[in-house]
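Given next, in structure tokens, is a single chain: the form predicted on its own.
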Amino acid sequence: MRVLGVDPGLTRCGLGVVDSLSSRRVALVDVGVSRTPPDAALADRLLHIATELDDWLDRYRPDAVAVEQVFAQRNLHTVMGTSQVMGVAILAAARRGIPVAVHTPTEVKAAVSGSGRADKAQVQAMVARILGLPEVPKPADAADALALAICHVWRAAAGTAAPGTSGPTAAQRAWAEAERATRRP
């Protein structure tokens, strides 16, 4: 199964495919970062994203794209702006026909490192590790995208992911009820 990871940002798109290999091994395919300048106009920054994102799914024609849940911030820009790539993201790998799955930050981390508390140097530690990078993916977009893809191939090869729907997992669920619960008085 080939992976593509996408963690949503309006300035920075981390982007990272991999190849899932025997007894839970993944490989490196390519991992980047598309950049949008923060004082040009949304729609060409959206469009510059889409690009991008069509090329890497045509150059690497990966059989699922994975991208991070959008989030709850105090930065109500910063959401919106995380929120329309993610929707740009969704919306080319349908044209495609490549299910899309949608993972929550706290899935991520407990699939890569064992724990949904992990900070974000373990995570991009132990996506260095997994792949066997001599040293972890730069910015932290990228490594997060490659943390993505790695946690939708395990899923998947537990039997857990849900390919081809955007509908919530089970952890998901489970997020998402912790959060509401945190709200309650």
Contents of the next structure:
Protein chains: 2
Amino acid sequence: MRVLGVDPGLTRCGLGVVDSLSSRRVALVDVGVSRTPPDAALADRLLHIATELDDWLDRYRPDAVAVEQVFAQRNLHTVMGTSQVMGVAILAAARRGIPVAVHTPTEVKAAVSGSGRADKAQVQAMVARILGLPEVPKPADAADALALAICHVWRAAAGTAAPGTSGPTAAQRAWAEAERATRRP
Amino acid sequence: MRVLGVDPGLTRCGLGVVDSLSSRRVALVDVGVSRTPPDAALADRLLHIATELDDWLDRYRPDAVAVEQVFAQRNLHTVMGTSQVMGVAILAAARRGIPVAVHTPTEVKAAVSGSGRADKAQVQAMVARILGLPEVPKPADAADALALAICHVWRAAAGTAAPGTSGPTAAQRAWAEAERATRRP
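One more: the block was the form predicted on its own; return the form predicted together with a further copy of the same chain.
Now the full complex is given, and it begins with the chain already shown.
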């Protein structure tokens, strides 16, 4: 199973593709960030991000797209821009008939680090460890997109990936197994 | 000049097309609402709205698209859904190279009714009067989309239609002229 994770944002939109292997191991396929200048027109920014998303979908042909739910505590202006990119990303997948799932930050943290209260650094360190990377992908949006894609793979495997459901227990079980797998030589 | 007004919303997305005529008169071309059921998947809802938007853009080939800025006082969940549709609408226009402008509810009210504090009923009554309609278009989202399109025509004529600018004085001047025009036999 190949998953494209999208951490939506107007200034930086994180993109991460992973493949699920056997024994809950997950491999990095590609990671990057679509950037647009804050002083550009909104229409140009959305068109740029949509074009890059289309490129990634054409190049990697994921089986699913996982999008991060907008973080409720952010300010209204940020929520609007992030939601606009989220709409564009979900539409890009829908146009291709690719299933889309939305995961909350807490679900992503719980799946990847084993705790919904993990901090960003812990989650990013776990992403690097799970994927066997020598260092944490930069910027944070890129690492977050990979965390989302990993979360989706494991929640799908645990049967908790349907939008609107939440099951940290099953996700944590998947995480524990995966963490054991990364420890093997 | 032909303008498509879009009042974004997931459950009801208002669509209204007007043509500007001489002497600031404005004529109705078409009005409608794209509806999606609240219990449908978000991806299906956005795809349905995007498909209808594409149909309207292909059928009416507007010179500009005017989108309503998300109303800040709404709750976060509504802001998210509305912003997602806003992103989809702006992208649809941008893909065709059609200029997009965003107008705030206050700008729309000021342009159409002469006051930024007008209530919805006053704005809708003015929309019907300006377009010479026997009654107010229903539902409210349809009338709001027409108000947006009229606002854009007049702000463009007054040179205040650039995104991020605000000039109720020029818009009110345009309104006063137009209101006089609608009084002519």
